[in-house]
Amino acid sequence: MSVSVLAALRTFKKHALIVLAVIVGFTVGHLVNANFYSDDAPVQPIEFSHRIHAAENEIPCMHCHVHAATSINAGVPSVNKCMNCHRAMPGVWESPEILKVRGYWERSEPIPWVKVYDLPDFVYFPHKRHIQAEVECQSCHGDVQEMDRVEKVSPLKMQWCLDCHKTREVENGRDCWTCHK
């Protein structure tokens, strides 16, 4: 082969590697964005309306999310907790969504809720610290009490959290180890 053909092949390989690296980078970026920063309102296995429960029936957040004040996770209520209320409500006992809840209860299966907010594993976010600091749930989650389907309203990205900590003058609020354990 001539020198010019070899040079052309080397240039082609170099450009092909660059194109491949760009494609891989975009693919990884898209997957990370889709898994950690999606702004969707995921379809849930039960069409649970926070509007009906929290606004119309005035059930406080902490009634169902009992672990928020004592744990790093807010938690979701057990099927038993749902059934304890709904067994006492004969008017809705046969509604399609309650029948789904009953199905999980009768099979002794947890409801496979889809997380709306899912932080990466390298982020330490204690709900209890925020509850103790009297940060309203709506500060991060929006007006959930008005939502028929919960949607992500806050990005929960690092700068968003840092801005809040700065505004509220949180002690050690911008120290890396506060959120990254």
Contents of the next structure:
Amino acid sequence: MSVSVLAALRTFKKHALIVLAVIVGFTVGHLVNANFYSDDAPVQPIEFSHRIHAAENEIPCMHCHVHAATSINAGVPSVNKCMNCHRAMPGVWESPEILKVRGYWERSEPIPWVKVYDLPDFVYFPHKRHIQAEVECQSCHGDVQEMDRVEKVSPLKMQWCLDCHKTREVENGRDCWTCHK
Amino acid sequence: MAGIVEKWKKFREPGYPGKFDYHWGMVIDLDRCSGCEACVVACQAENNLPIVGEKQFALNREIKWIRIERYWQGEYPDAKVTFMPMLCQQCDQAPCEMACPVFATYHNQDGLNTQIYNRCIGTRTCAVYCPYEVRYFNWYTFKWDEPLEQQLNPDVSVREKGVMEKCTFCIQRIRQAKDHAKDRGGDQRVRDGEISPACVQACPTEAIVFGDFNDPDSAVSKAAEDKRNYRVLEKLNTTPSIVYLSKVEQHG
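Form predicted together with the partner chain structure, per the form predicted on its own context:
Once more the chain from above appears, this time first in line as the rest of the complex follows.
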């Protein structure tokens, strides 16, 4: 006489199906989330293309992100900055994305851009120190001039910061309180 | 691990802060201190210190990085009182540093005894080892009622439950001054008097002087040469970075 565990397990058939359904559900959900709702490349209120501005028209980064070299924050340009140039460009004045910009301008509202590179609150990151040390914008932000929608390319983890600080032999670059606050 | 131990050994040599970039320190003149507690309030505002509430206060769980200690002499009506601001002494040979099992408190290149909140696991050993009792523990994640959270300092992180904290000599202001010094160019060094921690800034009688002890010409080095100078609990050989000038007593 042989003893089989299968007979005993048969009563758990329903449970097994539920577990399987949950696993499949989570996997599909994760894939959908990662591919369509990822925080790495959030949908912006205006389909602003860095490729058109920075690559095709060769506008330097600091023209719009004016505070990057002199301040902690790089700074997002004001609507005024957008309008300054686009007023003089009748070719795209009526295009749907520019109409959105004009809408914000007429309502006197700031454009609610979604932050892509968001550091935790306990990190002190001055843009000016890095730019004055001649770190290229692209070394952290990737090839932004090739992107239609900005995508987060760096992990922004402490190890990643420290790797660079070590190779560049930053003065006091490995002291906790240089970057933490 | 080996690196940390090597660094630690280096810190045990006598006079090692002289080899550091800066050696931040304070001179507190007790003859000038009137016990007004302006420094306490200023510190509370600058460093996002929570208001713990009456119940926690009664349990001796208040958080004040600087406190005013009162020493009474004699009986009423001939009582005399001496006020003494007590804050982290930023010891060169700090007992708290050897206590921490996770190296959450360490010495940095400015001779500051610093606390890393993210690394702290809350064993509270450092508070036990500290002879000055100036380390404070977050027993809860404290909340700021509306609209008080609007006055939180963005340069200082808000600590959570289970984290030890203490005076940092307003390290965010030190960092800012260093940033300015770098922008200015030249020798890129912070000049004397450029940094004033919140307590120094708030003191109405200018009882506290802050500066770099490595610079013999700084205001703090000169003030420390006063005849009345002493360090608190000097016999413990913690070599604090804060020099007190004792109160002048009138006799007869």
